[in-house]
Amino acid sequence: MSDRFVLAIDQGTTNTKVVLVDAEGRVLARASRPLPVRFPHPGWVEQDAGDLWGSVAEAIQQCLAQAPHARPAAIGVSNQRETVVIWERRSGRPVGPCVVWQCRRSADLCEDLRRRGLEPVVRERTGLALDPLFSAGKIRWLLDNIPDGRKRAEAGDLCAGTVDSWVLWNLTGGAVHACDASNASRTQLLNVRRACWDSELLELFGVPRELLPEVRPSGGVFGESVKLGLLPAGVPVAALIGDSHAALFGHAAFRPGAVKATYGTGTSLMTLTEGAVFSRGGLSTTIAWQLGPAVTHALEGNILVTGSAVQWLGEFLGLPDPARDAAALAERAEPAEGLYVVPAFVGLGAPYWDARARGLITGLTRGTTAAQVARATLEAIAYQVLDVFEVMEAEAAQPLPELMTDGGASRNDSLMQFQADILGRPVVRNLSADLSAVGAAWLAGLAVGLWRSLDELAALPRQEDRFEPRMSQSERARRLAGWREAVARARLQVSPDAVGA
């Protein structure tokens, strides 16, 4: 029985994926389980924490069943970020829903803190905008809505964490309550310079320290697995990392000057920086990963709705397979001059951070077809990426000559070509369908000595292809002007003062 394998769990918003990676970086087995998402009120997004862990456990069994003679040397975990869970320390039973990263239920709390003039304090310590995306307001909301929540938290009866800590807790049978620095940096409770929980922020958001996990480096042994069906006891859980960070690691982007976009339910752009760079243009300062004492920082732009906009359109049109059929419909459309979709269904993220903006379709005529709306919805993904890319290049203070891409929507050739056209830069697509999982596997394998260095990881084979820009500069400028007018209208609908922001 060989143990030169890493089991990697990629826990995403709509599904959990588990892969088995060998010492050459090849994916030998994979399994996936869907995960329902609930929308109980407008702007609210939640999941069942038990269902989430159940999807992980089932996907592990399905994956390992395909390779019965492979004993993993380590387990790595990548996960949807900012989503939070609160559970009982003694029983491990969740005491509320998973409040998902897209959820806006803490918008009033964020607005109250902003009115009190506290946003500069939050930005200076965390590098993050005061926005409902991040975990702190979600934890506060849960504590306020769990019976005796604050009292139980202060007594140490409850645990709270991002998804990495919830998965770790269950993998280790409740033995370890910890998270990694990349996930912690997305909570709005971590001092991003010192990589530790910040007492003033805990007080500001009303989150007791007793509730929170221990913050550890992203790579390193967190604990050992309990027996879980085909997963044996004693396998070290050797990496936790946010999914977007894991994708950057899987691109082997270990130095500043590279930028990647991960296209999923939403889209994240990330580029490494020399130290913590604090944005003035709506980007986030984040910890990309921590290896031992060395903390690697990054600039990130979070786009809230990209792939989920295509899913929405397919559902709106009543298509049998909503996302796939809407993308196929877009392929059949001729461009419609002046037609734009702004998918601000839960507000706008980077670089605008306007929680009050709402989605719209602009430029409709009597001749507009469903296929053209589908095409405009797909193009909206690329426009939003451009908005972030331009700010990121300016604030990284170095050229970003190309965009590396990964994630579900990156498999759409038309979107990748339009992305290259509207950026005016080449797009280099990683062909792995499992890049976040592979990044987590690399990190875990590095921690247990399966690989010895970042250089060795960078030398592992990667399948990529390339899209060169073909659009004229004049057409690009005309299209961008129309997009920016559409975004201004989306913001004007609810927040007139925001148009000139």
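Would you mind giving the form predicted together with adenosine-5'-diphosphate (ADP), to go alongside the form predicted alone above?
Since only the chain itself is given, any partners or molecules it might have are not part of what comes next.
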């Protein structure tokens, strides 16, 4: 093949990144465009669908301008998940905002379904808790708030989609309305076992089937690009995949027993399972990816506050560059016995799912320093990851011998060392800043024959380093006992909202 490059798009919440990857898996060029987020009411989070596509189109131009002779053999897309867009089939014009994953506007709808006793059905079909995070309630909200929304949807005049399908639609000039199974598995409308839309769920959420994209394998030719400035017409769009799933793929975590954690604002842990495993311990069942007819399932645990706790502490202390300075301060901490920070700022996510919990610092003494609190804040990230890791290992019924890591906060060496210490397992850090994009590029390249097998991908050079556990068993046990007690106390604190209710 003469065109030995893949163009990969990583459409994230705050920016869109585009990279060009060569046949050795190296990133040859990269560009990034910011994407504004709006907060029109408390708890509501929106983006403009036109801006979102604009950021993709601009980043593509900027990336390709750096490599004028490279004609991509394929395009791969990874994307923020759960966010939804509705647009007109005929004109391609959006008929409302993107309702972003963080948006809670469908909370009342979810509460109503819960009161009607429908949560077990939803959980049993989708592997997900009934929560406004997922797309189903967001689609329903849009339909209820677009003039004639339901009528137009039933008539087939409208298209709904997760971000992958909106990007695909635009890349192909409106020729293809499809999404991949990993994105579909986060909508709460998919039967997660069979990887197809579930009639009963569509009915329950009031979403007409005519509105929805076709669910297809994550790797495979979805359609061909139209000419878009420097991007020629006819380049196959050969992969769509959710960003967290793409990071797992980029780690070459192709078999059960591999687990990754992405350390950003929050942290997502994901591990492959043999078939769909339904959690009793606060994890989600999801589709990692689908290759041809083969659906690969995973367990996922989402921790709500990890990297953002470091940012919070830096701001709390009035540091000029909050996250970086707080991390540097932590390096200067003397050991502190019994000091814990539980960053339950918005309740606790996996594995606890306790919306009423609130943050706390325990074990303060007259001698406690800001550096020690900074250190305890970083350690809280590792403890939370351990809590999810232990549930995952038990439920996946599979030993997880090491943890693969990526994301902004994983750059912190002390955090990675402490993570290895407290897990009692090695931590293998991937140093790529573009791991989701690389994962999507691999998937697309695999689909068009640039690479022939998962083994070939796994053999591509990866920039990694390794942290071995050094803490004694007894110290680990002592520290963990203190952490668990601190979490229990955080769960006794009731949020002011709950008190007022």
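Given the structure is predicted, the values throughout are model-derived calculations rather than measurements. Numbering follows the first chain given and starts at 1. The term rigid core refers to the maximal set of C-alpha atoms that superpose within 1.5 Å between the two forms.
Chemist: So that I can tell if L415 moves, could you say whether its C-alpha shifts by at least 2 Å between the two forms after the core superposition?
Modeler: Yes: L415 shifts by at least 2 Å between the two forms.
Chemist: Quick one: core overlaid, is R425 moving 2 Å or more at the Cα between the two forms?
Modeler: Passes the 2 Å threshold, so yes.
Chemist: Following rigid core alignment, is the displacement of the R470 C-alpha between the two forms equal to or greater than 2 angstroms?
Modeler: Comparing the forms between the two forms, which are aligned on their rigid core, R470 does shift its C-alpha by 2 Å or more.
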